[in-house]
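One chain is shown next in structure tokens, namely the form predicted on its own.
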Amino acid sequence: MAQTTAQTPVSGSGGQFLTSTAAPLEVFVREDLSDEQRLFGQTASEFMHKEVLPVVEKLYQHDWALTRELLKKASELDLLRLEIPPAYGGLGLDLISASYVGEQIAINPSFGGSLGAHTSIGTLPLVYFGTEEQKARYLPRLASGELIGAYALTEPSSGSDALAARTTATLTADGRHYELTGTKMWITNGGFADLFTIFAKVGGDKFTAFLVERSMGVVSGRDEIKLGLDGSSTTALMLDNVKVPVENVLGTIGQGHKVAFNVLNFGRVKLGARNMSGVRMALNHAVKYAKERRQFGKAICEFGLIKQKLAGMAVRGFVGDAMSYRTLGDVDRAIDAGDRADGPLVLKTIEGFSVECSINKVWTSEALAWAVDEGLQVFGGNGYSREFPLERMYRDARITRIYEGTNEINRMLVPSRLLKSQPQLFNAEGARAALAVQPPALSPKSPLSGEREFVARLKQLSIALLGSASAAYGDTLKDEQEVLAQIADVIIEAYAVESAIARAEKMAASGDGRASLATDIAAVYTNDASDRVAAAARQVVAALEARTADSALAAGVQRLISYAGIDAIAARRRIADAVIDAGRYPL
């Protein structure tokens, strides 16, 4: 279902965006989105205007039987079986589908993680990696709403360090159960889950998944009182020699790090569109506040600061839906060059792209961030209160760079995955001729001539910084987080940068009308990027020559970072302008 434009293969291995140049015509952006795609979506926005929002305060009120009852309506118009095979119930969609009704469901983030939670982390792993038997029990049942479903891998001590689990699975004298014991927390759904993915080790050391249903002895605790998404159940789940059937182990025995991390890698390729919803609807309630404020006698969008917030905010999403749909559809022609029923398939090729999974959710999730605090300045006073939408969003923001893998965990996977696969690359000679290479001229007729020369530059900068850095610190630099962080934000830059510009080039080709704004955006974003990398970039340098006295690193990585800028400003109050006289997010 995924209408790209493209006719290039798609490497089913990800990573390749530092070596390779992204073609507009090649790169999917939502302007391609087909007429099905977004039926989809109305289907699914209509269903949280008309049944979700009227309620939100009684499911803020933990009515856990209202939230299964509004599952239950999802499920009647297929939002709960998009990615399920159609042999078990399900639809079997593409992901740029499944994300832009996620785009839909985020409205309510609350909802949102309930839903989320089921049809993905909850029902997913038994997709991938169950067997014939376990998928015709459970998903058409999972797809129909009858059972809902959880994910439980996080334990009070293993957050971010997953395989330290404690939880022990036993098997019984008679060989026919395993006994789990032990405690997990944050789940998602819960209090109210029927059936739960379990991760538990087989003799002290074999990690492994199970299915687990909850009258197989699983308690719930108490719904915890959280910064946000108060209308979401996360409770912690009590395991007293749960006895569970060895046909539920999910999997193979003690390779259920391979179910946890390929199903965290579903949730990150996702989550950009969502969190994108989020920043959309950030600006949406601040230009229209905005417009109707009024101080020093006129409306407060008028004054240059409140333009620099409504611009900054319409600029992030901008960017980050044409990063998470470049990235959902690069997903989508690697699948689909192949057969997406063919489940070790798909997940060998989302692995293949978990660095930019990783990418998206950092900058997906920060942007939010960032939009929701900027919007809540915009109310004022106002913002700091609960009867303003603003204060509710910025609460349930906050998670959105702790789940899926923190942010920090996230910035240390996109470097280290680069080394993996492509070792022959970030090397010292690897470095060596990044610094030397000088990036073909393009033609000034183009609008953005500058901003993709300086991406080209970019990309040598990334291999120049990681090179030197893997030559200088050899099997220590893991250790190295900070300097690993630095070079990690020049490389999402490189993404996030380029991603803008292909989008804004699509447009122009395409004959789109607001071409001249995405232009604007895609201009502004650079000039703030270069700015962003220079002081990354200084700082591994800086580390770099404390450590080996090169000083040729510092002329290089000089010459990659120049950019000429443009009149940021004036651009600003363009997009802004366009912004306020469409009165909500212009694209």
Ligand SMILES: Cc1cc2nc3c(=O)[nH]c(=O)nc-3n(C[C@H](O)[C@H](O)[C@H](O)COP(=O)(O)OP(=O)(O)OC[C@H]3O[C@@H](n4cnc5c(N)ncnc54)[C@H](O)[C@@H]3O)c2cc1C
Second form
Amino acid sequence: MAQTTAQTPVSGSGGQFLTSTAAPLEVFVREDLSDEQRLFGQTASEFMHKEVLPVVEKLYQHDWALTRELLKKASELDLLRLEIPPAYGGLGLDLISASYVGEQIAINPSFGGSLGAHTSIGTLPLVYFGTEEQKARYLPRLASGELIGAYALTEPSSGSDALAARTTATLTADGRHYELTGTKMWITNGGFADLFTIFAKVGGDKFTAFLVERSMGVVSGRDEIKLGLDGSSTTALMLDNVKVPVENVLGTIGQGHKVAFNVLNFGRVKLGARNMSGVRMALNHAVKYAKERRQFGKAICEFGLIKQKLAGMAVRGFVGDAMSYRTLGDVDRAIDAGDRADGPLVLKTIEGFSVECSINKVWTSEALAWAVDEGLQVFGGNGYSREFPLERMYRDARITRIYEGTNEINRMLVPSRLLKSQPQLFNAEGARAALAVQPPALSPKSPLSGEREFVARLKQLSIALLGSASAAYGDTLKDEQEVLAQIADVIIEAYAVESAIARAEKMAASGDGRASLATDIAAVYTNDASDRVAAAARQVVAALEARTADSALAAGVQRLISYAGIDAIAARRRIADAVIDAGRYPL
Ligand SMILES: Cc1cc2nc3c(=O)[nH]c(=O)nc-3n(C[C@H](O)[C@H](O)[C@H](O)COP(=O)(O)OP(=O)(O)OC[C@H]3O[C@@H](n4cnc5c(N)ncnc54)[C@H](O)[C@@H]3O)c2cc1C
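Could I see the form predicted in complex with this ligand next, after the form predicted on its own?
Okay, now the whole complex, with that chain kicking things off.
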């Protein structure tokens, strides 16, 4: 397979990783964070520990004045201006820095939600689609926390199907304003934000984004009573002929979908790093408890089934970090190869990684769900109690599979974008070629060379399955969601496995003392993924065979999924022991 670098010109919607190999030295890993990036993270971490955590109970009681006060303090530490261009009072930093800060803020998902909604979906539409005049008017005030931002896309009858929005925008007779009428739902910061990016249809069908100040007439509903994120304001917005000046159209009339969907790519990839913050926290709480809690005369961390949970959390923490920082690094390098100040180019660049952004969103949110669930289990009955931390973490984590596009929608995006961007690869011919190609002979120098060889086959499997499905179903493939989801899972695993291997190899190459632990983790993850991939591939093959009566695919797929496996039980014990020794997530 061709060796490409992250600087490979961006084209299509992503998924280039399926036809290239991630060389460890080219992949950005968390260990590569610069001193400056770490310093921003440290500032954010200290802010959370000193200013936010001591008062969170008040946030859980909906003290939004306090949320605003904290956001203001965050701005004094530059935490609201990271991604705003320097020309408008910002720092114009890279995505890696913003994500690393986001990780620290995410230690309280409620406040993290408020800050994240403000700096990301509340600010980035303006950064990337605003006119000079709009940016000059609003961005410095968003950077300073004088204005708090929010993003209002969802409506009572349109969520995933966002373009079916019913909110209307009608030009007034004098041509100076649009009058917005409709209802928005589930708006983060809805109770106190000052500036909203609101989507409405002009003339009944032209989906358009508007910058709407609260003072123009936006009315908030009551705070929703939610499963989690108790300290984050989520409300409906009522718009009754809200008069918005025509100068406040954001982007082009009828092009609101570009504003709505492009910023989600940023959110999805950054959510990956935030989710891993939750995985690490769940593990840290769980191992502390497991070392203290005694049953049957010993600490419960000595039981194999508890070790299995601790190891599972450590594995997910490592792999998820490997995936998200790999994507963040690739996107940042591609952006820096152009011009970070060129908004349309930046958007096009990240769109070139939209498959990877969806992959990160799905994988990390499901890893977090697993970690908080098993973390809670480690606490037994105490896990179910509000007096212990996992109960809130369990509730707070649930949203991550729902927003930024549900996991169902993101799963469908993975194959559909690949089919759209690389039709020349994902077809019958591409599938045949993928089934025929022998994986490259790899030098056995790395302790992970077997895993490397397997991931090369996983990529061929991804191409073979998607190409065969496309050939079998043609235009009706989009209606075969169950098949597409299984294929998406194979593709997602290919990315996860390769990212884990590359990170472990990079750590080994740099002489990192934790490299053998990282190698164990990458090997365990590959081993476990091989079972999931085999199950998914068999289901796809059976569905395709029933349709085409072609048995050639089954034989080829069998070769691609075969995997000798390792003694994963012993490896997981070693990983758990490292966690127990460290008393925390050890990487
Ligand atoms: C705490 C919280 C904060 C939020 N913050 C914001 C915000 O700040 N701004 C904003 O605009 N929105 C926000 N949302 C809304 C969120 O983005 C939506 O809830 C989400 O997009 C899903 O839409 P929905 O709730 O209408 O579900 P629906 O779209 O009705 O989906 C219901 C189920 O059907 C599935 N489904 C739908 N379509 C398909 C399909 N084509 N194929 C397969 N399955 C499908 C979904 O995956 C889901 O499982 C927030 C929601 C919550 C709960």
